[in-house]
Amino acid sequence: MKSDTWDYSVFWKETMNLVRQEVSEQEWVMWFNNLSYESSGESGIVLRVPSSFYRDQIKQRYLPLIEAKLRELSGHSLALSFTIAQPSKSDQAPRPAEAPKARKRPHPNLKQDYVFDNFVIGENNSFAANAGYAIAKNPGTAYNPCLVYGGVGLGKTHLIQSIGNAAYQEFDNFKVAYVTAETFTNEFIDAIRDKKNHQFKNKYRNVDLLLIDDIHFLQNKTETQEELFHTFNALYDANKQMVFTSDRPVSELKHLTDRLRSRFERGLNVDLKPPNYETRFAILKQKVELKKVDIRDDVIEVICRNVTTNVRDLEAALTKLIAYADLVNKNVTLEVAQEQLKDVFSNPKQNNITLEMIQRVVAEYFALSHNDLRGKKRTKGIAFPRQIAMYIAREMTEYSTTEVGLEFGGRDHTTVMHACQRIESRMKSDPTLEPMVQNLVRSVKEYGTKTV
C-alpha cells in the first residue's frame, strides 16, 4: 500500500501560485503550463516535463526560485528531479553504432541563412527565440500554435524560417510548408478558379510544420480566413505544429473572424521589440564578420546610436557604407560614415515615434483628450485635429494608411489619404498652418526623446 507520508502535492500547488505572482504571463504560459507534479518521496519531488530542452531551461532559469518557495512553505529543502513525458527523437540517445546524421539538402522554400546560429539574441527577442528553438526540437507539443508578432524589420521571418530549417534538418521525412499569407490567399483564389480545391487542401493539411508569415494580410478576406480555419483544425487535431507571424497582436487585428482569432490566441503569443543598443551592436558586428569587411567598432557604434528602429534599417545603413567603400575604394572612417548616413541619422523615423505619442501631443495642443482622436466623433473641433494627427503620423512613421486608420477610430485607408491631402492643400493656402504642424512635429520628437 502506497504511503502518503511523503506527499508534497499541496506544497507544490501553493508554490506554483507564489511563482506565478513573480513571473510574467508569457513566462508562465511558456515554462510552467506544461510543468506538472508527478510524485514525491523522502528525497524530494518528481516533476513531469515534455522534453529534455524544457527540463534544462527550467533548471537554468527557475530552479532557485522554485526551491526557495518550496523551502518557505515546507520548512525544509526539497530536491527536484524530472521525468520526461514522451521523449521525441531529439531526446533519445543515438544508438552506439549509429553514424552522425547527414545534413539534408536545403528546403526549397526556406532561406539557408535564416537559421538560429545567426539569429542574434538580446533582451528584445530572447523569449521568442527560446520558444522558437523549443518548437523546432519538439514540434506539435507544448507551444502549438505559436504566434510571433512585432513591427517591420524585427526578425519575424528570420525566426520562423529558423524554426522550419532546424526541424527540417532534425527529423526524417518531415514536411515543412512556408508561405506568406498573401501567397496563401492567391493560391486559394487560383484553386477555386481552376477547381483544384482538393489539391490546395492536401498541400497544406498534410504537413508536419506549417509556417505562415504576415497573417494581418488576411483581414477582410473572409473566405481565405474560413479556409485557414479548417486547415488549422485539421493540423491541430493531428498534433502538427503551426507558427504564424503578424505585425501586431491578434487582439489588434480588427477584421478577423472570432473563431479564427480564438485559434491564434489558443497557443503561445510572443512579441519582438526593437533591439536595444547592445543587441544592435552585436547584430552589426556579426554582419561585418560574415561579410568579411573592414568596418571599425567606432563606426558600428555611431550607426547603433543613431539607427534605433529595427534590424532592417541597421542592415541598410551598413550596406550603404560597404557599397560606398567598394565603389570609391576608400576605408570607412567615422567621418565618412557620418557624412554618408547623415540623411538616415536625421530621419525622424529613427526616433521610435509611435502613433500614441503623436495622438497625445496633438490632443494636448488642441485641449482634447487622447481618446477624442481615437473615437468616432466627427465634430469640427475634433475632425481637424484628427486630420493633422493623421498627416503627422504619415510623415513621421512607417505605418501604412490602413494601420493609421485603425488607430484613429477604425477608419479605412481612404479616410487617412483624404485627411493627408486636405492638410497638404490647406498648408498651401493658410500660411499659419505649416508652422503649426512643424511645431507639433518638433513636440512629438521631444516627447519621443523623453520616453526612449
Second form
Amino acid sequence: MKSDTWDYSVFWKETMNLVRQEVSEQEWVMWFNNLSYESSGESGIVLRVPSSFYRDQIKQRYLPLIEAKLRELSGHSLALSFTIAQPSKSDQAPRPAEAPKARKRPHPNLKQDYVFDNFVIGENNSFAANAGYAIAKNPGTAYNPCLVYGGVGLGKTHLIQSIGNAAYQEFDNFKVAYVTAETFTNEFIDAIRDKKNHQFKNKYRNVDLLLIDDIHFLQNKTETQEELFHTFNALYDANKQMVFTSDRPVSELKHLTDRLRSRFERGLNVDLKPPNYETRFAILKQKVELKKVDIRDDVIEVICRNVTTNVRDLEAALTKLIAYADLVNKNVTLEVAQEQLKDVFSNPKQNNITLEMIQRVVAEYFALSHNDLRGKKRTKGIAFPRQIAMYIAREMTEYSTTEVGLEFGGRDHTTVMHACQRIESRMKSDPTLEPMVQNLVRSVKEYGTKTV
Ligand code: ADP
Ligand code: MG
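Condition change, the form predicted on its own to the form predicted in complex with adenosine-5'-diphosphate (ADP):
Shown next: the complete complex, the earlier chain at its head.
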C-alpha cells in the first residue's frame, strides 16, 4: 500500500487534545506547542520537532503517554518517529563548536559558578531549569523570549547566567550580553548624555543572546523602556534569543508601557518558587561539597528545617557556620550549629519589622510614595495598596488595629479590620493576590535584613 493512503492526522489531533488535559499549561507550552504532525505511514506517524534535544526530551518525558492515548483512539499501536525541522532560517542557526571542545575563556560578565551543573533541580524550579537548558542548546528557536520570575534569592540570576555560560561555551562566535536592568538604564542615560546612542544600540542589537536581569527595575523609566522595546524588536526579528528575569509576573509590573509588556508576555513565562525541604537539603549538600568543608548531614538537616525562605538565606546560614568553625578551629557539631544560628533560626528580624518598612516596600511595589499610604487620599490607585499594606502589617507584626490605623493616615481600627477582611476575601476569588502578598512579605523581610 502506498504511504499516502495512510492518514492519522485526525487521530493525532485528538491525541493532542487528550494529552493536553493531562499535562500542565506550562508543560504544554514548553513541549507541545512546537511539536507538529508531519505525515503518516503504514506503521505510524512522523512528527516534526525543532531540534534533536527537543525530540529526546519528548521521548523521555511523554512518549508512553502519547502512545497510550494514540492506542486508545486508533485501536492499535502506532509507532512515532521524528523529523527535525528548524523553523525557517536553519542555515542561520548557531552551530555547535567543533568537538572536542576547547573551553573558551570565561565570559567577562558572567559568573563562572553560575552554571547548570551547580543548579540543583527540585519541583520548585524544574520547569524553569529545563526551559533554560533548552534555550541554551537551541537559542532563538522555540522559547523566545523567555521570562523567569520569582522572589528574591530563588535563583533567577544563577539561572539566567547559566543560560549565558552554556550557550557561550556551546557555540562558536556567539555573542552574549548580560546586564542588569539597572546597568542597562545607566548605560543608556550615559549614552544619551555623551551622544553615543549609536554605540549603545550597536552593543545590544548585535548580540546572539541578550540577558537582562531584574526588569522590574525598568518600571517608570519610560525612555529606557522605549529603547528596550526597539532593541527587543530588532533582536526578535533577527531570531536572536532574549531572556529576562523579574521579581514578579509581568502582569504585576504596573508601570510598564503596554507594548513592552506585551513583548515580555509573548514567549515563555516561567516561575521559580521557594524550594521544599528535600531541595534545600540537596542544595546545601552541594554547597558543602563544592566548598570542600566538613559539615555533617545532621547539621545540614537542622539548617534546612529552620531556614525556609530562599536559597540566599540558606547559603548565608551555612557561610556563617563555616566562618565560625574556621575562626575557632572547631568541628561543627549539632550543638555548635544550633548555638551559632540561634538568631537566624528564631528569625528575630521579623520582630524588628516596623510599619514604615511595610509601607515603604508596598509603596515601592505599586510605584507610590510612602506618604501616599500614610495619607488621607482615597483614590482607587492608593486605597488598594493601602489595604494590602494594612493586611501585611497585621500578619507580620504585633501592632493592634488601632496602632496600624494611626500610622495609615489616622484611620479608625474598624477601617483596618475592614481592609484585612477585604483582602482575605479577595484572595479567595483572585488567585494572583496571594502570591503577590507573599512576595511583598518576602520583600519586607528582606528589607529588614538590609537595614538591621
Ligand atoms: P535571585 O537572582 O533570584 O535573587 P540568585 O540567583 O542570586 O537569586 O541566587 C541566590 C543564591 O542562591 C546564589 O548564590 C545561587 O547560586 C544560589 N541558588 C539559587 N538557586 C539555586 C539552586 N537551585 N541550586 C543551587 N544554588 C542555588
Ligand atoms: Mg538576582
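Computed from a predicted structure; not experimentally measured. Residue numbers count along the first chain shown, from 1. We call the rigid core the largest set of C-alpha positions that still match within 1.5 Å between the two forms.
- Relative to the superposed core, L63 shifts its CA atom by less than 2 Å between these two forms.
- Relative to the superposed core, S40 shifts its CA atom by less than 2 Å between these two forms.
- After superposition on the rigid core, the Cα atom of R205 is displaced by less than 2 Å between these two forms.
- We note a C-alpha movement of 8.5 Å at K377 between these two forms, with the rigid core held in register.
- Core-superposed comparison between these two forms: A389 shows a Cα shift of 4.8 Å.
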